[in-house]
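Only one chain is given next, in structure tokens, and it is the form predicted on its own.
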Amino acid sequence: MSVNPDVLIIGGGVVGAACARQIALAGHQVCLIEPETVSGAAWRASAGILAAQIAAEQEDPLFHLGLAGREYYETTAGPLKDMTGIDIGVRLHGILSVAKDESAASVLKDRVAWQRQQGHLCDWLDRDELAEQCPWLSKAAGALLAPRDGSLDPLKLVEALRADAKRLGVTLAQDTITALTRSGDLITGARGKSIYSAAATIVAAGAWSGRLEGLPRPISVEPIRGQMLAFPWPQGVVEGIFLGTDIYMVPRNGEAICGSTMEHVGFQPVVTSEGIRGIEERARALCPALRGVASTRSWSGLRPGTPDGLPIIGAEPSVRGLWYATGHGRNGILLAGITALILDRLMAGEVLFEEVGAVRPERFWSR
């Protein structure tokens, strides 16, 4: 069988899906291509969390394309569920950075005073306030409060994008992609078990990204494991986003979804024993209400990482024809719908943020 669209996008998780709506909604066929087996997924073992503002250092490129990829949401969940009937539960109620110590807080204080110059929302929450708002969590030295910040159903993200992708027109496809397909060069697209032909071909294959053949140089993106658990929501906490250190607490269907670790071992979507140890005692020191509350269950997915923890988003310069949206590391469901929509004016020959050019391609390979 030969597919032959406008736009071939390699990879059907949360970017690919927004990649593939998005380029459908600027009038072009577009075939998103998942893979048949799917095995670690970043998507399907994410939190959700949209926290554009918790994280955020000065300087960092990430921190207003996370505000936009925050914005897309807010602005996205409505349409879409009015197209699909599909609810990818936004909610932006806050979250909470809780600093354990005074070296901590003093992290946070900084950042609390350089968002509130940029005229951002973000506030302190002093050692009192906290245990006062927040008494169910262990004592500590503050807190900051990125109120705005928040949580999403990552299952039901994708699930909303690729019915309205296909609505549009998309067509999805199963299939193991192996390679890319060349003519000089050009990139003609992909084969798999089938062969498909495309004018532009977009690799979304998160962690996978650099496996296929045919890639004109190696690309910058390894998995990094992250393993997570679920507690049943303890009696008298109310539900909240909480992160303490190297740990998050996220409430969703009466659930704490709780993680997660950090791990290059390579392509092992597995859980191991001391992984999920660790996140159950850091979780019980964020929240002392877990203890003696067993967790339900355990999961583990591959984030694609790259040396810079910056993303890959944009052409490579030396084919024609081959484009990037890959290495979202923990950002990718933060940053998937902004991303979509960076590609596609840059495939119209538009820059949508001066910050593009952090992520682009080709900074691995200029220095």
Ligand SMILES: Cc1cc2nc3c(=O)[nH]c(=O)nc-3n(C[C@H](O)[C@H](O)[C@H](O)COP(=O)(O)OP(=O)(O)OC[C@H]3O[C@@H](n4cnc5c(N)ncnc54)[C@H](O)[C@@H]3O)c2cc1C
Given for the second form:
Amino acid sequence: MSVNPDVLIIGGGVVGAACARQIALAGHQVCLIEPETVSGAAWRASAGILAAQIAAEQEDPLFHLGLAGREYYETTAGPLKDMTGIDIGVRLHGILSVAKDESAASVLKDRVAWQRQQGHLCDWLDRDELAEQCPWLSKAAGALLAPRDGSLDPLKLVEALRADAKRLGVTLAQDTITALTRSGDLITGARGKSIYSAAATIVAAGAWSGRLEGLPRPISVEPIRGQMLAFPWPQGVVEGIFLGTDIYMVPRNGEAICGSTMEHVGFQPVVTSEGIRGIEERARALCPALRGVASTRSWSGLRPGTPDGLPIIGAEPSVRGLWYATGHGRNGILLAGITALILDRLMAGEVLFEEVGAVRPERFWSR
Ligand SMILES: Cc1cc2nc3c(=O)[nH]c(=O)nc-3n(C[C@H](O)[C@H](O)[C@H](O)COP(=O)(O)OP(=O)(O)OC[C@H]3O[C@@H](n4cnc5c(N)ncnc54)[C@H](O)[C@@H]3O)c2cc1C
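Since the structure above is the form predicted on its own, I would like to see how the form predicted in complex with this ligand looks, so please show that one next.
Once more the chain from above appears, this time first in line as the rest of the complex follows.
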């Protein structure tokens, strides 16, 4: 096994695996490091919603990245299936965001208006249209329909990205990195059970990114726990992705995947009775057909959160050889592919489009 690659990636979650594949496609020798046992990795817990439009605010720096992220999966799902045989389950059949009252409706109608003004498909269903099209949802003031948003299967995605990375020559190493290694102002690699040397090291360890020893300065990434549960998909409800107030339900493999919570409780990837009860109540309030149905399983994961809710993508400015692809919070499945494209281009020395400015590591620090 080569432990002297061109590029070392710490963390083989969705972001690290996407980066490994992309950088290998560009012809580099890559080593992707993932621990043998994982507890709390966000990709394993994720709902896999591709919410490029549904929740975007006007002037949101992630809006265009989100659209590009969604497009990445539209174009990459086919080649991934051809190369690995794994279907990542991209379904872009739309997402409905339901307004429980007139005040919520007003916010969503504004969102429809500015997105349409910018030429994006986005519709408003009024109270009666919603009741007619989705009679299984609770009565509501209307709903925003983002017809091109959707979902994928995050477990299949990571499996496919890793398999394709391997096919492209990426070394997959099982190890837990404890520290970066350094010589002067050059990051020379990282250390776990083995020592890995590389010209470039990428930190893609999700919520754990800031725990590595030897970082030139603290990274502003903290765990945000999300709890999830599954119901059998309720009878009589046509499959679709429905968002309500602090709740969503996504169809996958005969189940309704429901979530979530946003909890700042440190590194504790567990479920709580309070968290699960809250999700059950909100899901049943959104879709009364779930009232007679018991949830069958629950789980949780740790999102890598940043103070401004934006990821950290790019070079560490104070040393050479260190790059970040982390801090993707609630949208890391949507943004993993586009993150990999951006990082690959930045590492090749290219200057990228405007939106990338918002995710630069420098925004948190002055030199
Ligand atoms: C409940 C929940 C629901 C979500 N739903 C959605 C959704 O619907 N849509 C969406 O876009 N996003 C969603 N997200 C967010 C998304 O899952 C994350 O943003 C994304 O997984 C972040 O990817 P990552 O690779 O940076 O981190 P992770 O997915 O956490 O992966 C990090 C990897 O690094 C590894 N690692 C950690 N420490 C080390 C170390 N020391 N050495 C080596 N490897 C290490 C871990 O084992 C892990 O596999 C959700 C998250 C949660 C928790």
